[in-house]
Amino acid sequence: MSALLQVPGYDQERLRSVAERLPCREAQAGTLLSLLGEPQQYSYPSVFIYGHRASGKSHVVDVLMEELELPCVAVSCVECVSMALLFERVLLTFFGPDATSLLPRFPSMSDFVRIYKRQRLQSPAKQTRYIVMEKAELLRDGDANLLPALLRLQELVEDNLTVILLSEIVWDLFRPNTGCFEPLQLHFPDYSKGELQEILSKDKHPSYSAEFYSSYINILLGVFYSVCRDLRELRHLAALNFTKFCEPLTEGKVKETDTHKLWRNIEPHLKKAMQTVYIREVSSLQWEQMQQMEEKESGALRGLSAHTHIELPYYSKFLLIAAYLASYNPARTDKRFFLKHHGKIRKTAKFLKKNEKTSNHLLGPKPFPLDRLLAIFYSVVDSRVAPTASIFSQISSLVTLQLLAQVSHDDQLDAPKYKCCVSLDFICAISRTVNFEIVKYLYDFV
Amino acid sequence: MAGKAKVKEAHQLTGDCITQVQTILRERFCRRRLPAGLESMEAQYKRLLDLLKRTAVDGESNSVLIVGPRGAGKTTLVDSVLKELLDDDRVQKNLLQVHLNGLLQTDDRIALREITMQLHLENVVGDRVFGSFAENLVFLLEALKKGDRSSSRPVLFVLDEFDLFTQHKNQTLLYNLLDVSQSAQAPVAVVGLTCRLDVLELLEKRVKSRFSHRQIHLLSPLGFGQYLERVRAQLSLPDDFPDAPFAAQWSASLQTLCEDQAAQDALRRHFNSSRHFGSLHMLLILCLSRVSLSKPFIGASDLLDASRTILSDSRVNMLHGLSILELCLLIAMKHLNDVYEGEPFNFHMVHNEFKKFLHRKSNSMYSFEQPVIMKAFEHLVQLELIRPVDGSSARTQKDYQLMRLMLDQGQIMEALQKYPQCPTDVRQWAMSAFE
């Protein structure tokens, strides 16, 4: 057993056994357990534990009081919708169903501390009791006396309690501003490269060789590494493309040995996978599904994004074009646009300078009146429209579709502002659909 | 044979002693338990002791507000006071104690409820139904009256968190009470504990006419040394400790342990930042818990581990583990930040800077979609590095939501000298502050 986690008043055994569910962490593991003290002494009244996402802080927090079989209430502040969630959990959890029946329909934090503080006295702590709250940062958006008073919960309770904060958030973003007492901060750092390495590579795969496997995690990480330090998400993406790389090995080409083949053969796939199932575009499924399937390339299949192309009736889309070019366009550029007598734009070295620092498509959509809107729409559609009802409830509801904002609510009816929320792609994608360049009226692109 | 028995039976020892040197450390520093003199406070101990004393004792009405930073020792102050009155057996007899914390009692029906279980009224007060609050109050005390065959008996009221209390609708539990310690017969002392000093401002006009506007600050003018002097008495063994030997070391090794400069140094900074019992007590349970069976006393390394644990910049910890493109999002925020002075930016700014710096360099080794930026950008608004301006984000697309970056240019540049491995072209952007 390594040094690290030689804590004196537990047992020798389960210290063991917990340094090996705690890979690359036992350091930090002991550190927390020679901070929280052996069961029977007080320990600190809260601990505040920070670290990134998939760094190990609920993982080390779980496995000791799992192994070392302390009294814990582990509870994730998503969870807890309300304050009485909260209170009966942990009644429950250190005295059992009777106290939390003595809990009022809506408690108060004074109801639950004297409870607590009833139920003490009949069966009081012999070792130090444990709250965890996971996601703590949520703790802020609630009860404002709630942050401040768990932290002093243990002066609250008169118990040999502590409650330990677990967040990704730093503390400073926590304190109220009339100041609270103050936790113990404990910081988790994250996982090197070759940790990360190690970890990965604990999961082999039982048909091959714990090299190969490991070779695989090493070529993974050189693709990944540069944009994701989150362990999970690596983890997912090991176990979905491991096929993959087998893949030459099951039809017999390469040898395990060859890396380099290996290599050549799987890094494409996984820069595409990059692009796809790293950021969800496609799901999981999908793209196990794609691997399977061996004459698709894959990412031939449409993504999410794909998917964002939505039908518009005809109007609708020269207005939603109109509302683009309005809401991209200065007003003062609409009578060289769209008269049929204009000025040209000089374009000197100053302009595009100006262009530069002002363009639109950098700063985001502009609002716009809507006889604006209007103008540049009997404008831009070459056949005569009549101003109908049926125009105007195709306006509203391209803002119930969201791809119109309604800026100002002062007013419904007289002069209404809106603000266009579609993207470049998008609207490119619906100009080319009614034979529309709208390139070339936006003034970014001149 | 004999020796090694006898060695190890001294090792056993030592464990022993150092279980005991935990947990009474512990006990002192987590729960503090009472330390035997009140240094440094004696003329506020003082007076408060003879108030209250004077409610105790001759039934006299009194209220006191007690003002402090946190963790200056209010609490220990009221409790060390109330340790030492109730050693007097008349007061014990006669003194009935309510102790309200503005961070439980969040407003005053949760507090009278309170009050009345306090004081063992549940069975007086039953099912009965009363009208206003001063009714039910009033009715309190009267019970409190024919409570005994005397008289009457003191109710000491501790307020702890006094502030939260003045936030209450009307203030009516504060009016309540120092309206009875100003006019009805029943003797009441109300003691206040708040961190704010400007409390007085919080009180309503006619509430803050009734109070006796006397006031005890804990504002310690300490001086390094009897910092020094506080820091050896929280670690030093009580008398009675069973193993002689072992506490003389233990002294000993404090003494060389407050006499070696790098110690005193590391004290002396956290001198500088905050001379309250709070920070000093997370100081040295991180001392503590470094105390183990092959290292028994507390070196100066310790100290200064412990204190390089507290002072170190937690959000350049964070930075320390970001990803290179997340470090680079950052860095190119920063130049925004300067070449704009301090103009809130996009996604799509960023972006933009970020492309320019590529284009600069001939190698494209991070050139990333923009879904895949725009995720990093997002785990950086996650982990609060960067902020929205307006809270409104509904109404606006995400991408230009208009962001600040919260934080600045030293942290940056603090975390990209820790940073592991960080590519030289990256670094060498960072410095270049004006393209």
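Residue numbers count along the first chain shown, from 1. From a predicted model like this one, the values you see are computed outputs, not experimental measurements. Whichever C-alpha set is largest while still superposing within 1.5 Å between the two forms counts as the rigid core. What changes on going to the form predicted on its own:
Annotation: Cα of P367 displaced by at least 2 Å between these two forms, core superposition. R129 shows a C-alpha shift below 2 Å between these two forms [criterion: core-superposed Cα displacement of 2 Å]. Once the cores line up, the CA of T93 ends up less than 2 angstroms apart between these two forms.
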Given for the second form:
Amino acid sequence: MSALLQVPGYDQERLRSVAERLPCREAQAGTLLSLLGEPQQYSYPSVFIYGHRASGKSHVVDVLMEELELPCVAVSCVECVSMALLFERVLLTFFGPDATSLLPRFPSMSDFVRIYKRQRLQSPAKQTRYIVMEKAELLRDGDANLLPALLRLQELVEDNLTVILLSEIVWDLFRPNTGCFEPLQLHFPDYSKGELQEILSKDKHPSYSAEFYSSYINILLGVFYSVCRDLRELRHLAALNFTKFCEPLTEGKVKETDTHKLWRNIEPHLKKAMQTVYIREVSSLQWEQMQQMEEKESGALRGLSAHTHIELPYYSKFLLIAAYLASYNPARTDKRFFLKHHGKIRKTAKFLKKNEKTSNHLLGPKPFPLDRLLAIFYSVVDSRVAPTASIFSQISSLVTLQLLAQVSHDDQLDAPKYKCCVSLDFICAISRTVNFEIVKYLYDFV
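Please supply the corresponding structure for the form predicted on its own (the preceding block corresponds to the form predicted in complex with its partner chain).
Shown below: the chain alone.
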């Protein structure tokens, strides 16, 4: 493996250590080192590394900088919400606190370049300095001159400096309309199933053999690989379900080689865990407690999905209930459900014959305007609520959580339309938490 990292100018023992810490990413590490060149040489001004989440971008760069002892400052664009924080972090790492004290209160790029040039004369670089920008896609929302300046920062500060941008999106979505310096691009592909098997198998439990844990990972990937290829999420799932996988073994019912019985024991639990992939509404301890409670209970199976246990603000629950009623009830039935003197809903034989194949729940949710949602909300909520900004912000939160979907255009501000995206079981679970019998208000069940 270390043969892929034989780059001139670097110690072979350190390169071998890098290869051991980067399983299945030796090729990308070798390519990156080739692009950066020897430490004492001038490197390319900027390198753009892109790939999906958990594809090893940050890990590879961090390991290279740590093992090869390269002067580096790692900057998260999530944390550095302003240029002042970015400039302060860079100057503090490379030149110390005295350099940061020279920054004005609201520094510009020209202030940073001026101070950097002055400091690098006092502390010249013996080898290439690196600035690693994580979540670089957030730079597009910053000042218009920030990204073009970072791409050619080496030229501006006249120093052996390279900026490495890490992003989950391609460079075409970065390129400004006015043009800019083009960085070198390096793509990190997703891990293959075999690579995930190799990486996850290294986390074997000390009480069990490597072959046993590898067979468990093989079973886990057989279930989750088609829906999830995120290494961090798969590692979390592997640690979460391994105790359940070993239960028949610890009880003495099966042997390590009896893969079929172990699979039959873990299969239903993996299917339940699939409902919460990427969603962490419950902690690992709470998940295990929920599984233990289900095993003790008899009768109907309680919903293990974290979706049925999602916590929402009080009025958000009623907004979601109102949205579900607006999506699945015809608009003409609102006055019968929510007015006092409405009479009875009569479904004549002629009407039933005409609509017997058009159940609203079979046809799916219908879009509804905002004013209808609020009218139903004020009818079902058990207290008087003023139409404040808080109510409208909770509607936006439900859209962000993908419990509601906005079906109108963003520029349609006067009458936006929405659609409810939750299932009947989900809304029934939400209704029970606020003691609201939603079935009595659904037209299909009248």
